[in-house]
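For reference, the chain that follows is the form predicted on its own, supplied as structure tokens.
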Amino acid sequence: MLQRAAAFAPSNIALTKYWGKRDHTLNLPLAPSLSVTLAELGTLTVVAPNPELAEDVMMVDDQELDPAGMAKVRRVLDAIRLRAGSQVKAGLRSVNTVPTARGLASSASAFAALAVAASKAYGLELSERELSVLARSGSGSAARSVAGGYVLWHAGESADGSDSYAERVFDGEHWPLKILVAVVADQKKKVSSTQGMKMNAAGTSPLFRAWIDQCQRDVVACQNALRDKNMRALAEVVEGNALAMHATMMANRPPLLYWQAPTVALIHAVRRLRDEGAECCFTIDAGSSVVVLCEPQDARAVSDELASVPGIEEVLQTRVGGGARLVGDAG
């Protein structure tokens, strides 16, 4: 039965990073990946399946969706309408509430808020493993976005992907974290993550086989920090592997250069806080804001140095959070 459906998926930030892909087309990672999902920061999008439409159609905050982001929305789509056995088009509307292109990973809760009301808009009734493949398909990460807390990205090894999904390793009450994000200025980044993913693989980093197999490594170690709540253990590792990723991304010939000064800022701005005894540590992910998790007594005093950085818009404040789900339909 078609129907209009809503959903909202939270996006993640990766702990340790998904940064290379063994099947471009799939969006199969060649290495695993563990994410942290935010509360209140991602995507809602409606479906609503009608018959006088000929093509798909779909706003993005008010404005028409453009080529190439259609068609990963139609791969999506037409996977859902062939289980389903319909060949009926929609009209989406999706509404953001992180910032586009700024490196937030706001493609991954897009992607999962379609998956999660476009299989519920055409009636079909999926597992969160099956959910989170079907996400996977318009976006990588968009798999993390699926489950809530802290997740593991499987990275599979079957050829067709049905072993490369995300799932839940520890809830967000399990280490009840406060995450900020400093963005950074008018600064949204030129070389999308599928572009830069590209041009890593295609062999000219030095780095990128190395990246790889520290990936393996990183996400062992990852998951040991967390399920201890070691905040040191976490920092040393999560850091790493983030500028372990943005080296190989800078060996690159021609190099993608993500960061910008005041992320640099960041950087030192977060070891010193943590020399000084506060419990935090940073990420980037492909872009040049800065994600920080800290425990919830320092989050006010990191977060005002933070907003003291120069070049910084601004420093949202979220929690861990839990994964995509229906909601009432946003008229």
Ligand code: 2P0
The other form holds:
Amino acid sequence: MLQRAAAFAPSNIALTKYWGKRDHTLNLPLAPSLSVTLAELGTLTVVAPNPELAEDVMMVDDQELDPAGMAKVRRVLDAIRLRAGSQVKAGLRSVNTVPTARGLASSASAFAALAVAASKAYGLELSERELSVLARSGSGSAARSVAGGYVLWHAGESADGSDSYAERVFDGEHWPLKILVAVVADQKKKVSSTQGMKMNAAGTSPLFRAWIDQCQRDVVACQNALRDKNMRALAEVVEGNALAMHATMMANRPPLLYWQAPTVALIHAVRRLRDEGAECCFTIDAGSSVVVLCEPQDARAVSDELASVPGIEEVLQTRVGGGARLVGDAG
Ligand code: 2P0
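Right, the form predicted on its own is done; let's see the coordinates for the form predicted together with this ligand.
The next block holds the full complex; its first chain is the one shown before.
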């Protein structure tokens, strides 16, 4: 049965990163990655199958989605329609509460929300694993925005990607950390993650293979640090992993340098705060903003310190959240 359906999916921040694909069409990673799910920051998407439409149409934040974005959306919708035995096109509308193009990806929450809403709209009852695989085919990191809490994305081995999915390893209550996003005033980022990963995979970074090997070890160390709620151990692996990812980008030819001066100032600020006793650590995605995880009792002091760094536009604060979910139609 076809019906209008709406879903919210949260954004996520990788603690050990996804940066390198074994398949650029299916978004199959070369290594596993681990992430934390953000509570309120994400995407709400409404999917309305409509037999009168000749093509799928999608509005994102009241703007029509560009052809490249539409092609990825269609990939997810076509997979759902194939399983549902339907050829009916859909009208889609999506609203982001994630600040885009500042190193916080909206594609993760966008494709997770799409997978959950569209599968319901076309009458499919899918498992979390199946939804994660579907979301991944739109954007790799979206695989991690289905489950919620602390999430592990298995790299998988099969060529069709059926074993490359993410699942929760700990829920948010296990370690209810605060997550601060220090947004660096910056122009829109110049090189998308999809593009950046292609450049890196072209083999011109001498560090790339070592980076992928490091990810295999880091995902284990990170899971242990989370299990033990050990901030010192978490800081070592999370910060080391982010810096290693940026190192492999910087060693690329041409180099990829996402950092701005305030990015470096924030790194030093977090290390100083930790030396002074604050329980916190940082990570950086493919952008200039810095994300800081910290114990709730330290969140205020850490946030104030981050906000005082010159060039910081704002410091967003959130917590570990749940996974993607169907919601009442927002109209
Ligand atoms: C991550 N990033 O693990 C890493 C860290 C960026 C840096 O996942 O090409 O937007 O759509 O699969 O998912 C961003 O990559 O790339 C990303 P595609 P995606 O969060």
